[in-house]
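Next up is one chain by itself, shown in structure tokens, the form predicted on its own.
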Amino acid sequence: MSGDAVRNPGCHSWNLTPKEAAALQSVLAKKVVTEGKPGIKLVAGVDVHPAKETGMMQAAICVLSYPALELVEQKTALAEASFPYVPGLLSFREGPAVLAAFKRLKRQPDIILFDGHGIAHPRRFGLASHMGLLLDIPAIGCAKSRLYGSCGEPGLHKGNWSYLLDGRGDIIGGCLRTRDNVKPLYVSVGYKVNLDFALNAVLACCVKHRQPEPLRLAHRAAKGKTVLNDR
């Protein structure tokens, strides 16, 4: 995928204060599309991890075939971690590395799973929504911990889930059990998908691990480990 596939990546400055970044999130959140059921032939997982002793962030993208979930492409990229670590604003710290990695892809995925949140966010604009909007690719947030909202505990079996609600009782995601008797994941709409689609896509990508296979592989790659599609 050429750099042209990144839709207007310079549409806003990355050199912002936390206050400016939060204000920008509120503006861009209004552009997020929260409906859609894209066809899937390729699914990507994206994770970002600090590169050791460099002051850089390393983003990794693993693209898998769907539904076979076989690895077809992997790319990584480094970018300076110029924005401070602020919960709720991590896309400003991790986003430049993610966009740099996407520029290196030869294949454009049909959907992207992010190790982070979509609209399950105080300003409805987590990493999955931010990157999905800039890339103009359907995106899903799939996080291991809850940032915002509340939910009841889902049943203990794979596929059980409960709604994640904000303080007003609005639905912002789902708490999904991806394996029997393991901690659930927090799934939310990122961009151009609906919640049912997001939950089903994440579940379909969970074969024998708690994390979806694309994210499991991306997590290893972002930490500089060998990627093995050993599902």
The other form holds:
Amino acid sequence: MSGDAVRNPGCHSWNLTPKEAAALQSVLAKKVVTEGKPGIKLVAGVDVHPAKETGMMQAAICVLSYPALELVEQKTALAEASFPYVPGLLSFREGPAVLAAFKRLKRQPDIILFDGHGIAHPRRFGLASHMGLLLDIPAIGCAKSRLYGSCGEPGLHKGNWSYLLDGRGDIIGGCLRTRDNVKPLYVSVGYKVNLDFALNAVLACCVKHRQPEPLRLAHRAAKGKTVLNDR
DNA sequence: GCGACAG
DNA sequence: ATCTTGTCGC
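Next, give the form predicted in complex with the DNA, keeping in mind that what was shown is the form predicted on its own.
Below is the entire complex, every chain and molecule, led by the chain shown above.
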């Protein structure tokens, strides 16, 4: 792996091979802070959508007040899809667009929800951990399906959850029911936040749907639907 | 060697 | 993620 990538992890024009990217994750994972209970006035949701034939990735960030959950700012940005989708290396594909969108943001959120995992990852460095570290903002991984680890089926009611454990039995996240009788979400520490705090924050953002409100809005915005003017 | 595999 | 109609449920 090139030393440049380690010294300048914010540079996403890494022309890394998947193997080099994985090695970089193992190095950067040591910098991830896995505790914190940030005061939340603003919560953001981030999602990325692959544009049809353009080979571009469109990222959207929606910043909401907390706990009222009213949209206060939205920004989008395009970046080239310069890395393929490889399970475990999602941040190398979506990261550039995410960082570009953040540069346009005026209000800095106190915590960010990502559509993917945090430390519930083979090298403990999923999208939420990677972005949280680079931005130095508390982050939570909020994935729709499992990538790594195992857990029991949580109870069927909203708020029920079970631990997600790695091969050694260490806690790497929680499988959280965010609505009665719907598939659970996989919540994990991304950066500078405790698991229990993350679980409660995600739950507080789930008003009426399976997905927390910031991610729902970001999902729509990334697909092009305007939920609020970008400027 | 055979599965599993965020979006 | 994407390909895709009707259908079940609040």
